[in-house]
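Consider the single chain below, provided in structure tokens and representing the form predicted on its own.
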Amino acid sequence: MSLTHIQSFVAVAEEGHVGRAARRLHLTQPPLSRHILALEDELGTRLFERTPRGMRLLPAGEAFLRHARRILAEVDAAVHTVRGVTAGRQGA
């Protein structure tokens, strides 16, 4: 499972259309919606019911977007810190 996944799967759930979240990750829809999948398919369960009107998360992808979110969040807590270990070092 790759931080592009979980990305995209992000946004997706919180845009709820594959169009809006793809502009917003300033990607096309194929390759996001490939992301999609291939997390569905990682995962072993749909993640989202595809309506006419874009997409709708599914109990296992409410699960998972709590999880998801905390990583991310996680991931840009680590950059901070190494950054600024990095930048005391520089400034020492």
Second form
2 protein chains.
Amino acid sequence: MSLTHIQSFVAVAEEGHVGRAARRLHLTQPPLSRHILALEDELGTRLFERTPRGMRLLPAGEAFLRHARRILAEVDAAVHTVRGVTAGRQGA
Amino acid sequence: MSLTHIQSFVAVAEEGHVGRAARRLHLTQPPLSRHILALEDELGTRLFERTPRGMRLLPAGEAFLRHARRILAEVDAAVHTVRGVTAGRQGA
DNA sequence: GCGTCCAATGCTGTCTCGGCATCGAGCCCA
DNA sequence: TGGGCTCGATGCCGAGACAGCATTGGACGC
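Based on the form predicted on its own presented above, generate the structure block for the form predicted together with another copy of the chain.
Then the entire complex follows, led off by the chain already shown.
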């Protein structure tokens, strides 16, 4: 599990297409597809339903999405907090 | 920035020694040291003060530590939630 | 001053990972 | 019903990342 995988997951969840998410992340479709497969493998569950039109979130995927967004937001907050402290303010 | 780096940071912060943290993470000292340096480089600030006895957290490091723990906890929660959903319950 | 303990760094082999090309499945339309 | 289109999945390969070994450099204690 890596932050990259989590970012990929969120992008695919929001776009509903691997290819489109890939473009958004400045990546190509194959690695994106593998990120999702790796995540599903690690979690032991399918997160998406593969349809002929793209990817649709399964319940497990929806649950994971909520956490994924929180993780990415927390990472973002961490960076900003440290930058804030460095700039001279205590922003914890 | 990766979850591995964050885990390394937390371990070093808690142990106060790179070498000891390395043992705890089943790693050797050099990569651990590089994780911290990479993190500091990415954040643009020193997170630790290097003393002859080991590593002591600087204010920026303490601030980052709080976020780091939350990130790791959230990742853990995500895994457990998905496993819970998969097991048949909605545990979001 | 010498030995010890710490983190940092040079180097190398391996393994990961992204991209290209291609495949396989499912749908639409003629 | 068959050809083309649109998906995601997979085989393969080359570049880059990364861990470990060996060593360095600095600070303290005796």
